[in-house]
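This document opens with one chain alone, in structure tokens, the form predicted alone.
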Amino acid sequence: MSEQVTSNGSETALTSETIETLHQRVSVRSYADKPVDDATIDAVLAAAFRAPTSSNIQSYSVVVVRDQATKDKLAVVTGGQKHVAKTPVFLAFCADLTRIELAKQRAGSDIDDNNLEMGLVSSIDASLVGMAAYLAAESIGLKGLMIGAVRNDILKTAEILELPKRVFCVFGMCLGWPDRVPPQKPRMDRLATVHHERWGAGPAGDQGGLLTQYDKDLAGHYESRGMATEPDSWSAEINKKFNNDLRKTLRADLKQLGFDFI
């Protein structure tokens, strides 16, 4: 751990190699023609599996996908995302209740009446492992991005990956050695997302003003890259993405896969 020092000698925020890795993080969709071998993936996942897990239940699994035909099918499910087909390795991070079910069966019981908590815990477990894997990969020079669109058709994703009952893919991750690294997209001001002691205290109470500023900042980012956008960039994107048609069969589909989110 170290402290950054400004040109006038004053100290700024504490930093470390891990902190700087996160500060430089950016989603990468273009990969070099260089293989990512099994030993590298094994090292990334071995580190990721030390992520926190609720009550040590370890309710996750990871499917490592290299087969081109499988990646092509996943690309279709995810809305035609070309980088899903072109990534050297696709990691599918899954909520997995199969081992919990096996342990319960050995004790003479079952999880047929699993509830919202079990689904949430397993999804959070998978997410913690996924972020840990992402950070471990970044630390050795790999780049990639998360793919939530595997949930566009969660039953089809399960079919492609041959997931059994009690397993569903929470999200995927493209991973490879980078070819083109885009500029970082600006994040919302921390003042909008950090609250002290109670929600809305201090600057975070001005959500409207902070959001207006972020709309402008994000619009400026897209315009600098020659990309079409609206003046209220983030707000306009959110309005389009989150509507009543968004994965509206997801709850029923998850129930079919053995997860009851009711």
Ligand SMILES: Cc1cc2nc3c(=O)[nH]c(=O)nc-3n(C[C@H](O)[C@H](O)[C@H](O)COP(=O)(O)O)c2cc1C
Contents of the next structure:
Amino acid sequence: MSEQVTSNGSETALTSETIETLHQRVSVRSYADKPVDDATIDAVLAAAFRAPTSSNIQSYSVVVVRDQATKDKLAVVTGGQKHVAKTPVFLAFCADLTRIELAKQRAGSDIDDNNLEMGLVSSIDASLVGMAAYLAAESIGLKGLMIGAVRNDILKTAEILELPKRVFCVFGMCLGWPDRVPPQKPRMDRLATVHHERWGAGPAGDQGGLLTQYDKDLAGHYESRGMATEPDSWSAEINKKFNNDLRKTLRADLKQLGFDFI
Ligand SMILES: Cc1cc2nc3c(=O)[nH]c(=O)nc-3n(C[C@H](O)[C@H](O)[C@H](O)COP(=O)(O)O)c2cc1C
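Starting from the form predicted alone above, please write out the structure of the form predicted in complex with the ligand.
The complete assembly is shown below, putting the previous chain first.
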């Protein structure tokens, strides 16, 4: 470990290879025409499965997709995201209750009345493995991004991946050797997101002021890239994205897949 100022300007007292890998991370949507072999994906996933798991339930599965026809179908579900079709490998991180169900059945019971807690812990488990895989991949020079748009039609995604009951895809991940790496998006000031001892103590109490500053910073980032934005960039995007029509059938669809979330 050494002392330094990181490349994206966030001053920190200490750094390490892992910290620096995280500081360099950015979502990449353009990949070189170079395969990512099975041994590489195996190394990434083997490391990722050391992620902590709630009560050791290991309630996740990963579907490794290389088949072009399958990636094309997933790209349609995600609203035509080209990087999903073009990625050398797509990893589908799934919440998976099948092994829990098996253990319960062997004990003469079932999980027919599974609830919000089981849905949450399995989704958290899948997310932790996903982030660990992403970090492992980044550490060896792979780049990519997470794909939540698989939940645009969670039933269709399940059908494409032939997921059984009690399994749903929480998010996917494109991974490849990078072609074009965009500049990093600024993050909110840590003063807004880190609270000491109690929420809102000190500078974090000025959430409105910090948010106004971030809106400007993000607008500046998009403008510097020649991209369209509103002056209140982040707030405008969030306002557009989050409304009552967002994935309205999700709860009913998840129930069909064997997750109650009630
Ligand atoms: C769970 C999750 C789902 C995401 N889904 C998508 C997606 O469907 N399509 C996409 O282009 N980016 C997706 N992203 C990437 C985010 O848009 C991106 O992380 C965010 O804009 C910040 O940019 P950065 O990762 O380059 O810092 C997703 C990220 C996460 C964590």
